[in-house]
Structures are given as C-alpha cells and as structure tokens.
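One chain comes next, on its own, written as structure tokens: the form predicted on its own.
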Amino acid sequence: MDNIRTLHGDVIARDLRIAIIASRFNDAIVENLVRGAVDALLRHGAGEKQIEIIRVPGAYDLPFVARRVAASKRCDAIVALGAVIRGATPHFDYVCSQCASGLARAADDTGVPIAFGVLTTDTVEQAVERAGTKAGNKGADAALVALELANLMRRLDV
C-alpha cells in the first residue's frame, strides 16, 4: 500500500472562497451554527473577505439558492446551515427530504462541494446540543468538510 497514490483534501482555507448559506427559521439555533462555521474557517486560515454569508427564509430554500451560488462560480465551496425540528405534522419529513436531496443535486450538477450542516432533530434540546453545546457545533463541522472537499476537488483537477 506504500506505493498507492492516495488523494485527500486539507482543512486549510488558503485562497478558498466559501459561501455560508443559512436559513433564518429557527434563527437562535442557526446563528450558533453560523458562528461555529465562521470561527472554524477563520481558525483554518480564511480571511473575512473569503467568507460570504447569505440568508434564506428556511431550510427548504437552501437548495435553490445554493444551486444559484454554485453555478455563479463565486465560491469554491458552500456550507449549508439550517435547523429543522420535528413537529406534530409530516411537514418535517418533506422539508428534510427536499433539503437534503436538493443540496446533493445542486452539488452534483454544479461540481461545487456543498457541506450539509442542516440539523434535523426531534426536539429543540437536541438542536441546541448540536449547535455548540454537548454535541459540538455542526456548523463548524460542516465548514471543515467544505474546506476538505474544496481542496480535494483542486487536487482531482490536476
């Protein structure tokens, strides 16, 4: 295995341009995800001018805007952030399904990595835990995925 070429991406921002697309619905939770993502990007070498934050109404709207941003080639990767919390109706299932599949399609269609940082939880408490308390910050985790994938894409293009 020592002679097998192995490619991977670094979690270094270098000259990468990163767009964070964040939903406003459940804003108290999503804002913590955004703060975590920005902090992770800055700690890994991004300058503030390399980061753009775009707000959308809800998680269902993330794929539509992510596709437009990715197609514009204004960024090397996108971090999609939102929080969908289960309620008493099937609305949760529709929003989660369309958000996840829409973001995956947008990445596949445009070739721009889109990191999935959308919380899909049963309770507000679970969302809070994943937005910076007990379970870490999933916004920061998604930002690191975006860096790694953007750097990997550059290596694959060589």
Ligand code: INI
Second form
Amino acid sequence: MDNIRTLHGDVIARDLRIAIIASRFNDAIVENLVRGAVDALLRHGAGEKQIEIIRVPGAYDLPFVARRVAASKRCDAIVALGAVIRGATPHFDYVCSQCASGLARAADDTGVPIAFGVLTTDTVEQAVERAGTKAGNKGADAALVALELANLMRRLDV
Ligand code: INI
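The form predicted on its own done, now the form predicted in complex with this ligand:
First the chain shown before, then all remaining chains and molecules of the complex.
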C-alpha cells in the first residue's frame, strides 16, 4: 500500500469560503443546525468573513438557491441546512425528494460540493435529537463534510 497515491481532503478551513444555506421552516430546529455548522467551521480554522449565511423559506427551496449560489462561484462549498418533519399527508415525501435530489443535481452540475445537512424525521423529537442534543448536531457534521470535499476538490485539480 505504501506506493499507492492516496488523496483525501483535510478538514480545515484555511482560505475556503463556505456558504450556509438554511431554511426558515422549523426554525427552532434549523437555528441549532446553523449554530452547529458555524461553530464547527470556526473551530476548524475559518474566520467569520469566510462564512456567508443565506436564508430560504423551506427545504424544498434549498436546491433552487443552492444552484444559483454554486454557479456564482462565491464559495468553495455549500452547507445546506433544513428540517423536514413528517405530517399526516404525503407532503413530506415531495419536499424531501425534491430537496435531496435537487441538491445532488446542483452539486453535480456546478462542481461545487453541497453537504446535505437536512433532517428528514418522523417526529419533532427525532429532529431535536439531531440538532445539538443526544444524537449530535447534523449541521456541524455537514460543515465538516463541506470542508473535506472542498479541500479534496482542490487536490484533484492539481
Ligand atoms: N419545509 C421544510 O423545510 N420542512 C417541512 O417540514 C415542510 N413541511 O412539512 O411542509 C416544509 N414545507 C415548505 C416547503 O419547503 C416550501 O418552502 C414550500 O412548499 C414553498 O416552495
């Protein structure tokens, strides 16, 4: 294995510009994801000027804005944050599928990494657990993925 070239991205902010795109729907939960993401970026070397936070109405709307932000080249990676909580109708499935596949398509089409920090849960309790309580903070996890992928993209370019 010693002679095999191995590439990975460091989890360090260095000179990276990171855009956090966060939905306002289920705001009480999403704000904790935003806090977790910002905290993780700062702890991994980002300065506040390297971070931009953009708000959108709901998770369904994240891909539309993420695509525009990615195409504008204003950042090296995007952290998409939201919380979709199942209700009594199939609405949940439409919002989740548009959000997940739309974000993946936006990343593929633009070449800008978009970390998926959108909770998709059956209950409010499950969402709270993943937004800074007993199951960690998925906003922080997504922020670290954004750093790793942005740095990996730079390594792949040389
Ligand atoms: N948006 C969310 O982010 N989470 C939800 O749980 C949710 N539910 O349940 O309806 C939700 N709906 C709004 C949607 O994301 C769009 O903002 C709206 O459809 C307008 O495009």
